[in-house]
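Below sits a lone chain in structure tokens, taken as the form predicted on its own.
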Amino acid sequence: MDPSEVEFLAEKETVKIIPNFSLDKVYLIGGDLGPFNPGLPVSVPVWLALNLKQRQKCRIVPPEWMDADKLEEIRELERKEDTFTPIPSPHYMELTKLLLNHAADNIPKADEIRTLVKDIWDTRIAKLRLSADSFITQQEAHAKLDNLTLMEINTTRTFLLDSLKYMYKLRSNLQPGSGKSQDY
């Protein structure tokens, strides 16, 4: 799975919009949306919110977690803890990117939020790299990936899979009685 596929999955998350048009309920395969009334908030998937925003048909209400104070708390907690802390959205990075790229005018303190989310991402990726290094150097056989998002796992997937494959090959060559052992 590449980052664009993870972003596609993130677009299915819902956000609130405040439409400036009227429309009865819309019946889609993924579920019913609406009704849309001017000035009344309604929850829609991110893909629809962005489409309506680009056509100037709505204002996007940022998710509750997309607040500078809340993100500051998350960043500080993430820096203090050795393990990965729970994140308020499984697609926080992708949603931040999408919403700030297409609806920054609807999000208060957009630049500060962008910086805070980037700091959280950098902290978590650094932890992930340290965990992967520890995992490999201690020759572990399995790992627990609690509180990681799909995008975070996706960024280290290739490295971890290749590392595990080579570790397996090395271990299978060094097992006694395998007949493949080589002395150097």
Second form
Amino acid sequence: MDPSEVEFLAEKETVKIIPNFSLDKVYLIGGDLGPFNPGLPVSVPVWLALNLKQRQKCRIVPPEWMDADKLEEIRELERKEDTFTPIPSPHYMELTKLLLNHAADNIPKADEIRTLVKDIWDTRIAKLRLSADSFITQQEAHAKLDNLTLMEINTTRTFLLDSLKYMYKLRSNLQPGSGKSQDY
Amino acid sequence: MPCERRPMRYGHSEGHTDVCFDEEGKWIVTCGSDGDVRIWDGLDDDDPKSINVGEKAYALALHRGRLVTAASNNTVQIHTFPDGDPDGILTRFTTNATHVAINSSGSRVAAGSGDFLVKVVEVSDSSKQKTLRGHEAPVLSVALDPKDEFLASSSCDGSVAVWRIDEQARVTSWNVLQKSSDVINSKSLCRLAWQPSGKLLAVPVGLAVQLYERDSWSHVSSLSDDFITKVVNVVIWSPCGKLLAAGSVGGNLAVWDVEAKLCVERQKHEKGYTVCGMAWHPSGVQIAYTDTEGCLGLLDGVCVSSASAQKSLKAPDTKAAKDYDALFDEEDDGLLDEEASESHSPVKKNADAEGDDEDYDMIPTTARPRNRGSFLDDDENSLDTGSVNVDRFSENNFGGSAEPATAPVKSRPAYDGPVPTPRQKAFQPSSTPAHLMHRFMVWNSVGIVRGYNDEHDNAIDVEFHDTAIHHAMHLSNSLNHTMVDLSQEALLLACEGTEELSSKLQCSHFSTWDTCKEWTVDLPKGEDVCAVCLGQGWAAAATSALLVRLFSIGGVQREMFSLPGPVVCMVGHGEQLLIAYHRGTGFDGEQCLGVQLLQFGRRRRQVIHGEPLPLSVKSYLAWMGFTAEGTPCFVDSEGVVRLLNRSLGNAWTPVCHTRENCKSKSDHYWVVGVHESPQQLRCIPCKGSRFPPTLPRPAVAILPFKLPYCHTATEKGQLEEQYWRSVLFHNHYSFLSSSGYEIDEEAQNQASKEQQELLMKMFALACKMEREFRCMELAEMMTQSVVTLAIRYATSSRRMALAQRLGQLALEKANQLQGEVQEQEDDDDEENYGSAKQNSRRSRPSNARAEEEYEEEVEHEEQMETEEPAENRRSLLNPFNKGSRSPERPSPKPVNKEDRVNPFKVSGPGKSSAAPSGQPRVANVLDTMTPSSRKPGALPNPLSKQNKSPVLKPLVPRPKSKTQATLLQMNAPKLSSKKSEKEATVEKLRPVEVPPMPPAQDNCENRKPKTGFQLWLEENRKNILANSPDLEETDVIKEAMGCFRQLSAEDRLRWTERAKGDAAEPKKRKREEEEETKEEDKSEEHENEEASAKKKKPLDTSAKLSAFAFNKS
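Output block for the form predicted in complex with its partner chain, input the form predicted on its own:
Let us now look at the entire complex, which starts with that chain.
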């Protein structure tokens, strides 16, 4: 899956906006949106929020977790724990990127948040690499990873699966021949 | 006489704090558990300088540019002051120092520590240390003797010791304290203090402060007061040594005159937090204190009363005298100039209220301590002007010189009765206090106006919620406008007058079509604007001359009228103006407000004539406004929202208590708007304050309404609350229609349906609880058609007696209805108006259906369901409505009913247009009541049967099982009917959105229900009329119905078929078509049913009725 596809999925998440126009309910296949009252927060999907924001039709209210203090806590926890910690949003990376790129002016401490999320992301990806590494070196048959987000799985999937396949091929070719001594 | 307690401000993070003044008293220096030392340039300093001294700072002392702090790294260190550069470490302990003290010459520093030691260090040479050993627990506090001879220390081991510094020996010690294991466990911080002369040592012991004499070390006296209810933490001496102040764990602050042993000042921390640091300003006027939550507070004007003792320091004395003078001058002015006094006194009084009422949101703009006048001011209010002067003068003399020792007693005058409350200042709703540098000037449904008044800029920002109204504006505020209102049309600004400039009203009418958007009006000299508001096409300003001046939105001066008292708040909406003003003086914390509601427009009248505004106990008005639908509404400082109940003689009903939704006691909701449909209270949650800051931008939250009914935990209470809330929040429909606005009739019908549904649920509940009388009471509130449903329910649950009574009730209701209708018909003059009225009240769907209502019994029923509730409810539940309606009749309404899409009008080809809405009802009633009086042959009308002999007849022959089945089957038909209803709603909405469409649309809509009977009627009308020419229109139809029924089944089927063919024209929209066919199917079905089996009828009817869902369980 392409990262852009994951991002597309993330755009289905809802976010609160404060519109500056008024519009009755909009009936869409995915559900009804609105009604939009100027000045009154309303929940809409991210794609609509960004669209409206780009047209300067609304202000975006950052999600609750998108707060420097909370993210800092999460970062500390993430660094402390060896396993993956639960993340407040399944699309935290994508949402951060989208909202900060398009609506940085509505989000207090945008730069700080960007850094924090990047830190969290780096920590988690490092953990993922580490666990993939130990998975392969120990030649485990299966592993269980909790609390991974779609984007994170996506970054490692292709490479990991391909390399496992190759390794399997190499191993199976070697197997009938001789013992382990010739392995490497 | 109370000193002024200035509001607390946030200084440090939570935890232990300490405070002191520098020698000149210019700076307040605080330290806290965040490890910072903050240097404040007075309490109002928004940007204090911070010096970081460590992880945590436990104590500090300051002397001539040296700042000594005890930090968590177990050191006592010096920083330069005020620069904050580190200047070396004085001494170290094995654990952190708990308290430091510096002597008056600044040469020695004493520090007590958690490792039981007290060290005295020479500042010039830190190697010269003297260690005092002997305490058996952590040292709580140290105090250096002003004569540098002794040192006093208190410790957790319960002892207070006095040491001779040079000999490093204990001179004496008292075991007076409670023992504890550590400083944090200790009940009291036990901060000791030497009198500046060195004569006395003050030791806080429990609830009292004990004084020990120097040299003899004997206990001289102790100071205590009932006001101190918890352990005293800190004591300090005034610079003059006459007064002693103590701060306690519960946040109580008391000041004693030591000689007189009299408590001269009692203050309570505004939040009751523990006071852990206190410092007396070198001039003796102020006391700074900090609490364990990291906040800094200030008592202002403390020493003034001691100055009245005229013995001590010169400085405070003169200062205090000046205060008095200033106060005097002002008040004399006030006396001379009555107008000025009018405008000043409420302000002043408010200022005084701060100290007492914890209303820190309305902080006076003047920092000068003027509390002295509080009692005098109030006095002035109640006395006539002639005597005041003398009175005050004598009082002042009394306070000033005659009896210095009892000066403080003045705060409690001989008069013990109720104390007048200072009058609330005028305010603009949804604005934050005017003294703030950045404030909201107004936040309403149109937009937000912010005012900035700092050194860079004095400006006003206008932002519209809906950018379609106007783009954001930025105005420079050179006139210093303080009052603003914003509407869809204009922005109205007003400023108070100054000495040179008169008070101005400025309007920026941005919706005008010409090029001149601005206009200004200068008020006559001496008259100040107190409150402004905007309505639709007009602006109003209430002034200090007790006048309300009206202007057109373009700037034409219109009417003006006098107010009975000083205005508090004024709001406009549409053509209504709501004014709250002071009716008189309130007592014991109450405000005495009156309210006027005026209506402009074509029919000008005063709706509320200055009746009292029902505020909560000891609260003031916090917000006032109109709901989006135009119902007056206000919020008091207790957070109770009250809504005007127009159907209950303009009484005020509490609809929400915002404080109940708050998490913490100090949280508030700042109301910005109220909507009745949907029921929304729009407000901004404020953490720890009454109003929001401008930054970060606050977000609007929505609170639900909840009427304070009893037993809302039970189902009964809930239903009752829901029912009455629904009734209350739909009152605006009748108001709007009576004042000629278009209303959403669909929503209105929905509402009345909801109410009937709730009634039915309550009925079922009462039935279940075997409360038959209660059932009857509920039934009385129901409409006739719902009563029939209730009868069913009662019968099915085997309550025959109840059913019988209900039957009578239904009969009565029907009679009543009939009577009403006849009344209406009799009155020819009123007919037009009445019909117009009903038109406006009737929903479009029912109008459309009015056509066909003669045809099908089922449709009759539907009609009953939708129309009757609307009519009936009005007459039954809102008895006031009729009263308010009648006086309006003579004047023809400016109803824009021409504009309104009236399907009824378009489609009634053969019908008389005289009383379009009266008639169907007549038919209805006659049908139901006298079905066979004229035409015995035309009886088979199930509804009439049902209603005529209300209960028993149709029920007796019916087998029990069928009734049960009916009740059980209710869900399925309900679903389908709901569905079609929804479709209808969608369709209904369309014409409103797309104005050019409606006629065509309506035609379709109206043609659609033309069924067999109608066609037949059109052809045979003449015949019938020929047969009996004297018949009235309604009777014709009845007759026709009878005849039609007598036709054979095949014939009728043929007509229906024809009708179907007729209707099957090409339709624009598929949905319509669908609905139509559905409709037709239904009608056909009914024909068939009718023809074949009459028995089935009741079942089907009940299915229709079951649109009223009720919990059978």
